[in-house]
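Shown next as structure tokens: one chain only, the form predicted alone.
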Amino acid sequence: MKFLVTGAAGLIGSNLALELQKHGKVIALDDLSEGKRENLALYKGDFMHADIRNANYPKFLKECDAIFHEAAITDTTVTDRNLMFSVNVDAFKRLLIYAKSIGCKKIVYASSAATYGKGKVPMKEADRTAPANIYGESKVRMEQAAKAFVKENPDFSVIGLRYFNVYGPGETHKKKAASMIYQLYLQMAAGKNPRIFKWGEQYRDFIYVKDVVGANLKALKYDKSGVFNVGTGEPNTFNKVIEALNKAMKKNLQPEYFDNPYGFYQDRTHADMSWSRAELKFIPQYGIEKGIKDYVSVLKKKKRR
């Protein structure tokens, strides 16, 4: 098989590239505006270093099996509408009709759980989308285009993942906009006491990256089209999170509490993975321990290089 991956230089593209790899030939896409290239320091496949906004296709990818879409801009402070739009719904229509050019008939899409904002949890894909900044709404606008190619293309499987709190490998580019859990690593991994807002009981459906690769493989499987929660169905506290980075460092680090100075902050996500799961046939193998000891033992050995 061939797979085209888009933003294969990122958190998510570069796990996904690294695992498509042992199933097909691979063409992996990215302009490095926001990826780390040394995330695929293991790929073996061809790499396109182009903007989707106006990347050639054709020049590299005359056919193609399956289209993995996770290239976009993740920030969600980035406040330019026009941006935003311009990198994650417009480029990814054109990528749809690309798609359709050469009669490539499964695209896989990254979503997001910011598509339901400050909503009621646990987050159901039937919910009605409130997102809370321009990232979430550029989202609901990609689910939108999605759906209406299909209407028009009933014989493509277009899938959108709605991925909830990732962390994992392949993140550290990322830097502000990284994991709470990759950023509270860092200060008790240099001796300081994590700092969370008061009183750590704020909660997020995190998931580890090798589970959201195992989602998108059970999409390239499932022959018809719909959008989906991509997180674990069992979210877990700041505090918890500490606690089980203190359990796989071998530390006793306590947390810091601060005052929110956020008032737009999101207090809670939860994914309801009945669909995902009746569905997909998605079942999460990483539970936030887990998670967290296969995660700090991958830096551990990083930093020892």
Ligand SMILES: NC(=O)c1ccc[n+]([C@@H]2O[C@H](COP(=O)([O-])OP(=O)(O)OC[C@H]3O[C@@H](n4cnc5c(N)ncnc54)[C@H](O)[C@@H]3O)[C@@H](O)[C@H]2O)c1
Given for the second form:
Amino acid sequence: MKFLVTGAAGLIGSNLALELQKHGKVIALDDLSEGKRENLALYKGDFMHADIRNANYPKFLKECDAIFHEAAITDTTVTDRNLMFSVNVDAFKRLLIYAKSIGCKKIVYASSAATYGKGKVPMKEADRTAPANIYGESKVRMEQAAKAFVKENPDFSVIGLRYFNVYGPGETHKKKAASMIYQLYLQMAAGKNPRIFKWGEQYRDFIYVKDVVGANLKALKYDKSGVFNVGTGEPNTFNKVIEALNKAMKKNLQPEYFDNPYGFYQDRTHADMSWSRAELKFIPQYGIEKGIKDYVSVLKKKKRR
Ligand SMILES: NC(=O)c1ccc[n+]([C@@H]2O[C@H](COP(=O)([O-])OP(=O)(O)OC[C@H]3O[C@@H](n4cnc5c(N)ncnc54)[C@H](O)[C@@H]3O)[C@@H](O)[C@H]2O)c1
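Could you output the structure for the form predicted in complex with the ligand, given that the previous block was the form predicted alone?
Now the full complex is given, and it begins with the chain already shown.
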């Protein structure tokens, strides 16, 4: 099988490229604006250093089985609408045209729980979208573009995965945009009390990156189009995250609470997973304790190197 992965040096793209190379030939593409080549240290396929806005996509990719599109501006605090839309929306439309030109009939792209904004929980795919920032808007526009494309090209399978709060190996480059699990890990590894907003009862549907890769593999097998939640369906409070980190790190550091300075804050995310489970047959394998335990073991090994 042959695959193209965009955003392949990033958190999700790198984990995906590393898994996909077990299933066939992969072309990894990234402009390295955020992601790092070291995330692909164990990757053996071709690497294309290119910007999706003007990439000279390979014409030779004739027998491409699927395109996995992860490249995007992922910083939710970016307020430059033109920039956000040119990278996240226009470049995606360009990629769809490219897929059509080479007859690659499967495109799996990254959408986001940000399409729900501060909507009601649990969040269902059929709910109205209510993005609360430009990033979330760009993801809604991507979904609309995919829908319009499929309407014109019904023989294509275009699948949007609404990732919830992803954490796992390969996110160190994200700095302040890295998962809160990683940020708390760093504080605790330095022997500090983990700092969270008062009173730690906000909750998020944290999903381990290995499960996100699993969802992409399920999407590869699904022959229709649509949009699917990729969460666990079991959100956890920030307090619970600290408890799981303490357990995995064999520490007993108590949270230090402080006031939340943000006017807008998505303080609860919770994926309703019934549609993904029924259609994609996607069943996450990592609850919060198992995911954090696995992640901490990887981070500890890395430190020792
Ligand atoms: N991490 C999460 O919690 C999360 C949640 C919801 C959705 N998503 C989506 O999943 C996808 C992957 O996110 P991630 O967490 O791996 O982020 P990431 O920033 O680690 O990866 C994105 C990659 O895209 C690359 N990129 C950015 N602009 C590019 C361009 N113009 N041309 C080529 N490459 C470009 C970056 O260099 C980076 O390697 C994104 O579409 C993001 O919006 C992520």
